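First, one chain by itself: the form predicted alone, in structure tokens.
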Amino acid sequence: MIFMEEKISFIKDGLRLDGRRPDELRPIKIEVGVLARADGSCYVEMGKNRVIAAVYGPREVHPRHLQEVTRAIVRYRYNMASFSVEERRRPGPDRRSYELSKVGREALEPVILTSYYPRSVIDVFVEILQADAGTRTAGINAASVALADAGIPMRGLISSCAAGKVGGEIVLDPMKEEDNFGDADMPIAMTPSGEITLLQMDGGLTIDEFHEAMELAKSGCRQIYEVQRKVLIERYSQLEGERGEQAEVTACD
């Protein structure tokens, strides 16, 4: 007997399977100041992924070796809760959780002003809750208005955005089934001035098809730049709002 693999279809009528158009990011939300110990914290839901990093710091580094004379040191660690996907995962650390973390930090450190912090270190922790493709990108968008929210001086915030190739169709954000069965997968992450300081692949595109992939997630990260911008506008005019109200009480008692 002989069985045919049943091909899937990823777009159909010009809807993709989640009911997207091509270019169209997953529905994205952000909140910050989530963790009360922290110096800065941020929760992210992009589609079904779920996110919260930590910021703490600059702080003494240790052990003292460690330092660096002339700047602060990054740390940034990811990490996949064991119950974050389907099939339960071994808690701690793997292979791939370095790798996350070592291409987070590169892509944030950048843009943070590491020098005004000599001998110091920012630790950032990126926790995924609940794991649905480009759990990547979203760590990074959580720790970049964390950073923002722990006051620590940067050049600009990070967006980070995944392009791919799924049907033969090059396609904005994929979700976990377009990121399974597609062509290809490429997450970048960029500051506002169009500076690109992560660029990965995985899989194979043509020439055009890599620039048309780069301009769609130049695009995303354009998109996800505004909501990491209003959130932190509106976090701060409360803040602004709740020390005036705080003065006004001050100054009648």
Ligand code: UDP
Given for the second form:
Amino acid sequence: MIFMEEKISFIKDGLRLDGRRPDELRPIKIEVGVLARADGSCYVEMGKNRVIAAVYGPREVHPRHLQEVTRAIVRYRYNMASFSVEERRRPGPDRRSYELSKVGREALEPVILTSYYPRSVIDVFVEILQADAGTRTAGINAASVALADAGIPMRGLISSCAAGKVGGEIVLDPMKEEDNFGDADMPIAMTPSGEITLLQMDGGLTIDEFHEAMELAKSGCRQIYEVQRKVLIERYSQLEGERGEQAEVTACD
Ligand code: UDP
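Having seen the form predicted alone, can you show the form predicted in complex with the ligand?
Now the complete complex, all chains and molecules, led by this one.
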């Protein structure tokens, strides 16, 4: 309730409740290749959010009537674990998880070269292990890296984050209290060249505030993209090194 008393509670001396500046992202950590049985996988922490993404495929579509003769279909399942939120969530799909699965798929599909794999399916599973607002964006970031880890050809990585309005100010990457009691929340997803593949808004912004929020969210996506790119490069240079060592051992044998 303290958050609702006066707007100033959200930002004090230029800093937010968690000590961030208005234009600052929460700390982000990304790990690639965390699941042995998935074709591609990724673990993401964005602030207190903990998310894991697993990609399977391209593989045969079941049931077969879902097959597309000219391209692969993409399935994306967003699932929030019962223990991921303060008040235990009833397990299983609900209206919100259907929505977030749909927007997650639509955010990623434009960059996936689906025409390379006719009659097949690429399955993306996103599991929310701990939630603190921004799970749809954290899930999309994880899924994008997991798709790259699975070797799925893409036009680029998708990066995603939200901007919001709290205490009359536009802020980057709102956390739970800001999301719950703020005036607006606007998640976006973006390609490296700046094409927007997700745009949603909860609450209201003026046109000027919208433009400010969009620029801020885009700058957040660019920062996330750099982390995604770095971890993928590190992972694959490491694998390349390991392959080189193995080849040397074989040659010595
Ligand atoms: N949340 C919750 N229980 C639910 C759904 C959401 O406690 O059943 C919390 C959770 O912390 C989530 C936040 O509310 O991250 C914001 O949810 P929203 O639907 O805006 O999606 P998100 O911001 O996570 O993409």
